[in-house]
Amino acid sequence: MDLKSTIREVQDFPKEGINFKDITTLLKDPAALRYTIDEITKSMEDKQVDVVAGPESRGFIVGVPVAYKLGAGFVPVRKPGKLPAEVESYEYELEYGTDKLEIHKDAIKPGQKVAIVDDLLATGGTVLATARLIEALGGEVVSVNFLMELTFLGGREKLKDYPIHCLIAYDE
């Protein structure tokens, strides 16, 4: 299936010079959505995944059906102040400043095999922070999965210690 044809590109969003890849058009297409979830799931069928972790917010959209299909649990990774119980936090560098992600301290048990699922691999910072949170709780990141990758941003290099699977690559 040609997934790229189901993704709308919006010029100059959220700011001038950015060509935003809008997955809402893929999500509303039943065949494309089913194919996406099936293909992401296939890439990790042999990994014995216990938990799927998805960073806010599109990681939730893609990660929950993947977890369901794998027979695994799902854990949200969120921006600060969004989770109600005790959290583990990880602050990471952005191009101009810092950002922070949080996960519930009881979300991952030591030794659990965790797959990270998100919609987009860009610079890799969010998913690397997600991996660090999982590892801080004793989990093992066994797979990192994306719907699409912006190869020109070099995010794969930040995640070189993890097995990466992407369905679509954009070279520009």
The other form holds:
Protein chains: 2
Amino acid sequence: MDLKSTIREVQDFPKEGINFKDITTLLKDPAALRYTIDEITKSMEDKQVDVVAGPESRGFIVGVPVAYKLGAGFVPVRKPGKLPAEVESYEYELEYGTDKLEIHKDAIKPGQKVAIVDDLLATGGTVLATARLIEALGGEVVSVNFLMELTFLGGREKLKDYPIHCLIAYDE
Amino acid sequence: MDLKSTIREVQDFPKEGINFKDITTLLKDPAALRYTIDEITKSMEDKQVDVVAGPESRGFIVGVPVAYKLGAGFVPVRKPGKLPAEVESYEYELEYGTDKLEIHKDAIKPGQKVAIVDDLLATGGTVLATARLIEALGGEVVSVNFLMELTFLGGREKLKDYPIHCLIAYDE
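Can you switch from the form predicted on its own and show the form predicted together with a further copy of the same chain instead?
Then the entire complex follows, led off by the chain already shown.
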């Protein structure tokens, strides 16, 4: 399926110079949504995944149906203050300043096999932070999965310790 | 399945006096996640749903797997400034102040049958705003579905024009 044709590119969003990849046009297309979830799931079928983790909030969109289809659980990774119980936090650097992500301390049991799912591999910072949180809880990151990759941002290098799977690549 | 036993109650979150219903303990349990999605989907199987719409961001968590399972599309309803293309907006009143939600103008075609899915029916304001946005685009809201209902907040009255389905009710 030509998935790329279902994704809308929006120039200068959220700021000038960025060619935003809008997946809402994919999501509203039942065949494209089904294909996306099935293909991501297929890429990790042999990995005995216990838990799928997804960062807020587009990681929820792709991650929960993958967890459902796999028969795994889903764990949300959220911005500070959103999760109600005791959390593990991880702070990481952005181009300007820092950002922080949180996971519930009881979200993952030591030894569980975890797949991370998100919509977009850009610089890789969010997903690396997600991997660190999972590892801090004793989980094993067995697969890192994206719908799209912006190859020119080099995020794959940052995540080189993990098996990476992307459905679509953009070179510019 | 006793779904309620998989939901954690957290006292005084996000502020004093609120007994927060934490669904992360349900989501990480594969059997509970599967049961939740299957039951919500079952409740609308005879409604010929074209599109599932879910408000940010817990509506994404429940809504996308339901859309996937139904073979429908998914449409996110988001806070202002998050959607990249042309939007329809709806402002609604809160206890103090107002809030606003947005939907892409091309998200729904006139005549499409739309099911709204969210995690929690509290006062009903968010989902009523979501229904108004769908109707502004010419869609027909055929079903409104929640994982949980806080019956003491009376949200069901606000949504009385629509068929409502909830899996779990809390009386206090």
